[in-house]
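Read the single chain below, which is given as structure tokens and is the form predicted on its own.
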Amino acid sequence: MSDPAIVKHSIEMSADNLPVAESCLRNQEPIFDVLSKELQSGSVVLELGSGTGQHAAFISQRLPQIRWQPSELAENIPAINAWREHVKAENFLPPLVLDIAQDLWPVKQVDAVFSANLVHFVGWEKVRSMMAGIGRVLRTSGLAIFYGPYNYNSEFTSAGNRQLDEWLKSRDPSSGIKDFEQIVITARKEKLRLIKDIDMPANNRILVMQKYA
């Protein structure tokens, strides 16, 4: 996340008139590499904060054995639908309108939950609501997978992440890169335990958590 163009998550239109976020183009392959190893065949995966829908399109085409359930705020649903219509993958499910802060989520039990670049875009109150929601809909032994930048021992891991944090707080003072240790503690309250912390390109990580009984 060190490139300012990525920091701003600028969205352009592709030659097919589809919304494209440059950050997705850069990270979708390494994210897929991890998910292809972590997700079991037959899984229903709920994606939180699906954005443009690019991850849903990219992964659903390459993992036809899973069912990918995107979700987003209402204003972003048309972009996801555009990608869904473009790829025509049967396992790319119709997107759900979902705000992670709401108490009742429009989805029943799922096998896994995934989010990319969501945790640092919202404040701690929404992160706690998100974890509580995940705790409600994720089956026992299911996985919660979070991609993005994190601080360790309250320290930024790169100058680029520090710049990203400054930009995030300029648009929303409650947002910003979260401390890894606090994420783990918050997740544990919802019976989610960390099982993997995976190094990713551009000073990002993937945290894999599993729900226990």
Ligand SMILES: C[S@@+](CC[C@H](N)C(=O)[O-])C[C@H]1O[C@@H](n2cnc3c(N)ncnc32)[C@H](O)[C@@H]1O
Given for the second form:
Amino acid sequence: MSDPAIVKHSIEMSADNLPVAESCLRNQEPIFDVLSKELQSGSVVLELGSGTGQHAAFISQRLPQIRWQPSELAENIPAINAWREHVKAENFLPPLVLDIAQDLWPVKQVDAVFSANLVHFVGWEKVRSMMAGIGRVLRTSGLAIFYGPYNYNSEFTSAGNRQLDEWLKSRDPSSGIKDFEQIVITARKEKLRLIKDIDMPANNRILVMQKYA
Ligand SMILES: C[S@@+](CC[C@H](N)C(=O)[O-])C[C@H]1O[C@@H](n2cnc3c(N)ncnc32)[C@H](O)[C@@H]1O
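With the form predicted on its own done, generate the form predicted together with the named molecule in the same format.
Entire complex below, previous chain first.
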């Protein structure tokens, strides 16, 4: 597909039959650069909406001192298991079935939470549920790290992000790129304070939030 906004979400099968999202191939290295600085050694990191499992595979191999806990909707668990079997990293934990909208999450406490390209993929109701869930399971002083595109002052930051938003809404009218300012307010309600807003390639950001007591 030539439309860059749609390519962002396309998934192909690799020669060894692993699901590969084009976007992950481009963003995994820059995301790793940030996570390697932000995550403390020994942390258990819960990933929400792990998708193909490529981030779990990439980060668990590069950061063996971190325990990576992927999670996804039930239908996407086999993809993550395929990557887990492929990389055979001990710190790549078996994926959990976790819908961010559910009230009870299948984890007690984690040191950090990470998600990539999840916030724009779902509607506000699910984002609020996700923040509440993070508020329940993230330990005090732990980090919640969100990678993806955001709008500032209700403006798209690029034509590509505008196109992506149109595509997202065509498949789910409740979804779409969220306002940075609203995300910060929603997170605050769950005792998550923005500590960094990092510029990433291709008009994406990484928001780093810290849980306060
Ligand atoms: C755009 S994809 C991003 C996948 C992956 N994080 C990545 O960066 O390639 C969004 C993912 O969110 C997942 N997702 C959608 N709704 C969800 C929900 N309610 N709870 C958990 N994950 C969800 C989808 O299954 C999909 O894999």
